[in-house]
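Next up: a single chain in structure tokens, the form predicted on its own.
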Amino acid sequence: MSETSPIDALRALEAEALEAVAEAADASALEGARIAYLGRSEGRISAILRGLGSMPAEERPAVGQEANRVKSVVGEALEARAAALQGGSAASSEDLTLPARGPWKGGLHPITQAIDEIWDIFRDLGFSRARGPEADSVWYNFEALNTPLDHPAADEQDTLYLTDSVLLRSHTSPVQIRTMEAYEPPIRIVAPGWVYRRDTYDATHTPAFMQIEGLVIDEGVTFVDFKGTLAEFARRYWGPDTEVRFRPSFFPFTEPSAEVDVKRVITRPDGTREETDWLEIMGAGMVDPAVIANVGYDPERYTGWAFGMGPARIAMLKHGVSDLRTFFENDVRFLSQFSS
């Protein structure tokens, strides 16, 4: 009987090779099949690569070349067979009986919810919505508002300047002068956008942050009117128990000035009623007549009245949140609570 030629062993054990990887029904047995036909040290085909150079030099180019092969076909092997039990085990573990997952779904961001709740107040109260650059001159953001440019809100370190002119702004108020130079009265508007200063970003300040001016500038406008416009801003936006203060302020641009407060009746789940604290909501007053003339209305005719909120502020207040920074930190955990 002649003796079994260096080739055909290798294909036997081929399949003798591939058998065992079929038939491996764990990681383990799988494991054990791979040293024993690939294994460094006790592979039996990788014995026979270990041995080509005791093998007649006109033999090795062809069972080289097969020994080869049959490892990477059994390499493949064992990686298919690998990842079907993997998948298996997963597949095993699957509740079937879970719900699906649904499609995901965005919201507004808290910030914006609360600018659209703003506008839709004062929208039903009569105002109109306006924008301005947010580029400006120092015209519009200082001098026309009737701040003296070596004020220290007009100082570097608290306005970002581009050149020595030109600015970013750093309130929304200069959107005031431009609606007053553009139109006649009567006025009654919002303007909601960014402003920038030189703030530190921590738990109550942030460089750049949303703010929302109001205007009213008529004829006849009185501090009675400034003061039940806001009222029932506060009483329609935080609920009709709320209370609202006025306390004496300075801004350059309004005289007399007030810092306007709410103190808010929450009912809990349980049905109890529980009263808050005293909280800051924004600045405002009558429109200083300087301001008045500076966009060429006569002050002895015309009076109205201005604020300035921070929308993010009364995000903060209305759900509790401490940290102005986590509105910014676009955690999806965080901000989808406020989707609806």
Second form
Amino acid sequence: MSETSPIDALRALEAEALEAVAEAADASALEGARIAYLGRSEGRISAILRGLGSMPAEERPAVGQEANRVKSVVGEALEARAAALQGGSAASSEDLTLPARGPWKGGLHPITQAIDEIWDIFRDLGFSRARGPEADSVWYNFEALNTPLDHPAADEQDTLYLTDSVLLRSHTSPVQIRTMEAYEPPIRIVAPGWVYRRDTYDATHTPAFMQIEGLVIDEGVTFVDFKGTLAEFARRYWGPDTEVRFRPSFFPFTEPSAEVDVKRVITRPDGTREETDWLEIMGAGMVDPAVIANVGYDPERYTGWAFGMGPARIAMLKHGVSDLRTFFENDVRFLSQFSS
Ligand code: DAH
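So the form predicted on its own is up there; where is the form predicted together with 3,4-dihydroxyphenylalanine (DAH)?
After this comes the whole thing, all chains and molecules, with the earlier chain placed first.
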């Protein structure tokens, strides 16, 4: 039997080890190959490294160098094979230079967006933001707002009562009373919030919905301020060409009362311009002196105006949504259209 040099023996071992690694079909076979060649106690390459000490001094450096090279080549092959086994065939076919998929981001609900946009405009016009409780008393929800309890709105068929005198507010108007009780004029607030009604869930009604209340009270506030401010809001929201119309209406807490309509000018993608129909956007009016007296202000000294609008309706008009329910069903395919 002819003597093979330690270097030749190492190269033969390298070839054998690489073959064993390449043939390892799963993680445990691969671990077997690692132990057989690089294992601390039984590994055949490790054994050669350990035996260096008893080798003639002149052979030691070359054999040591080769043994270390083989050890690192086999070590790399083991790692590459482990990665390939883990990723299946993907490791070789996937283009790792492609840009990564971005993280999934949530977005603001379209009704929240409408509230934020409306609030931004009124904030620029000098308003503050106010809020009140969703469970409130008949006094705040009706009586203080000059609405007698035999009014149809106060009927159990329309309003959700928790007890005889406590209810889920049917509009945000009670925030007018609570704000006037808590502060002295001048008052300029908007108050967004949930309101509740005994309504059947359909394309235009939900039993819980958002409203935004607005209230201005000061000395010398006139009908001109009322119309001018709301027209300014509409032009800032829908564009400078928007027309605004005040239609006489009735609310117990305002006198005179109006329903406010806007007519928008839409620019089509091809550049042509088109006017919409008149769209109702809110109820509003000059605050009834009886309401001002109910909070202890002097109705001879203070006047004001108020409005209530539905941001869901405004979001429907803005996005051309025809069924209110789609806003509440939380189908991400629908909602993600509104996130930027
Ligand atoms: N509270 C009324 C409603 O829910 C809306 C409303 C009308 C609010 C006129 C007002 C107002 O502040 O002045 O139908």
